[in-house]
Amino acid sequence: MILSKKDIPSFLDKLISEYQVFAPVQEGSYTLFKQISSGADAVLTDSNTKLPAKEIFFPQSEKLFSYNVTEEGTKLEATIDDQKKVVFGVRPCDAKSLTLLDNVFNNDKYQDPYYLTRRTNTIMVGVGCNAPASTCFCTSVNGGPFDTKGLDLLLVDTGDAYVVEVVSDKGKALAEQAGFAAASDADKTAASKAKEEAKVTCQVNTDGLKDKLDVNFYDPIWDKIHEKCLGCGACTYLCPTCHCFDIVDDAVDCNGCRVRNWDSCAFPLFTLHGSGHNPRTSNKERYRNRIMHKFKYFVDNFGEIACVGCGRCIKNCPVNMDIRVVLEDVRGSEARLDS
């Protein structure tokens, strides 16, 4: 199937009449995922958005329920967003990140109805990356510029149009609803060529990394690695797989609500116990935990690395910490970067 670029605004306008539609929009010098009211607002470029799409499913601040306590008892009222949604223009790395977060919010011990309801009711339309950035390393963490994990439809840029690839039943239904024209052999050839020419030039060697982390908790390397880190938490807020949060009550007298807010393992108070004890008092311990969590603990728990190689933490670190170099330092060898 084929979707002409000039037809995208009208395609999105039709979706807006039935769904909440989220797409990259221009905000100053960068793009962010926002709910759009007009298809003309969507901006598709080869660059990834400043923030990942995870906020659509796991908001930075979210009221979980409100409560009222009276002499008759306690009344609870949950607030679950069950609106049908389409996320349009998401990059493959961000789509894959949601499949990783699914492990956190839907497992044998815990199912999060807020996150899961949004996931169930959302159709993911991705755009492949014809020109991955120099900071991208998705192919080193089991991804790729046209990876379809977490997507329902994948769009492949062929110049004036996108070739539409169906990934799931939800995507098939949306494509049939949209009535896309069939792609010609020339369109399919152009899509194949675009995929062949899209090169992720940066490779990070993760061979043996997990084995190293299994035994190096007390290794002196951690005394060095964390030194530049300011503990600002920017990398955690920009990361599509980070999911630390805090729960607070906002109440007056007997009426209030329970709110979930993003938090960060980079912050000193994140692990502060009610007793006053804090198991991670230093920046070294907090930075080690960040690396351990993504490349050891998550692998132990779910069998996958909690990194999709989007490169946001590299682009936006105020002191130019580069996780690619950190990983190579952990492995005990010099950085092996191809660009």
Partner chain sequence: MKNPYLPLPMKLVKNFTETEDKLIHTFTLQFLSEEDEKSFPYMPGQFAELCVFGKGEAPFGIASSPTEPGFLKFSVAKVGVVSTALHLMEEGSMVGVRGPLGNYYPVEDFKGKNVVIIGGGFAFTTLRSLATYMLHPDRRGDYGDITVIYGARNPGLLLYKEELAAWEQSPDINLITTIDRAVDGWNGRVGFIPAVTEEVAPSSENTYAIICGPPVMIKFTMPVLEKLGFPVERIIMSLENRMKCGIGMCGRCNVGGKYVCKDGPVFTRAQLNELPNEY
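Could the form predicted together with its partner chain be shown next, to go alongside the form predicted on its own?
Lone chain follows.
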């Protein structure tokens, strides 16, 4: 099937009448996913959005419930967002990150109804990356520029149009509903060619990384690796797989709400005990935890690396911490950053 670029606004407008539609939009100097009210607002640029798409499912700040406590009793009211949604234009790495977060919010004991309800009610329309950025290393972490994990439809850019590939039943239904025209042989060839030519030039060798992390918790390398890090948390806020949060009350007297806000393992207060004791006292322990969590603990718990190679932490760190270099250092070999 084929979706011509000039038809995208009208295609999205049709969807908007039935779904909440989220797409990349330009806001000031950067791009992020937002709910759009007009198909013309979507901007599909060459590279990924500055902010990941996880916010659609796990907002930076979210009301868990509101309460009203009076003499008569305590009233609690939780609103679970069950609106049907379409996420349009999400990149394969961000789509994959959600499949990783699914493990967290649907763990062996508990289900998070806020996140999971949104996930079930959302159709993911991805767009492959013909020109991966120099900071992208998705192919090193079990992904790829046309990877379909977490997607329902995948769009492949062939110039004036996108070739639409069906990934799931949900995607098939949406495509049928949209009534896309059939792709010609020429379109299909162009799509294959785009896929072949897209090159993720940056490789991070993860061979033996997990074995190293299994045994190097006390290795002196951690004394050095974190040195530059300011503990600002930018990398965690921009990372599509980071999921740490805090829970606070926002209330006047007893009428208010309980809210969860993104938090970060980079912050000292994150683990500070009431007694004053802190198990992760310095940046060293905190930075190590970030790496360990993504490349060891998550692998131990869920069988997958919790990094999708999107490169956001590399692009946005104020002191140029580069996770690729860190991983290479951890493996004990030289970093290869040439692109």
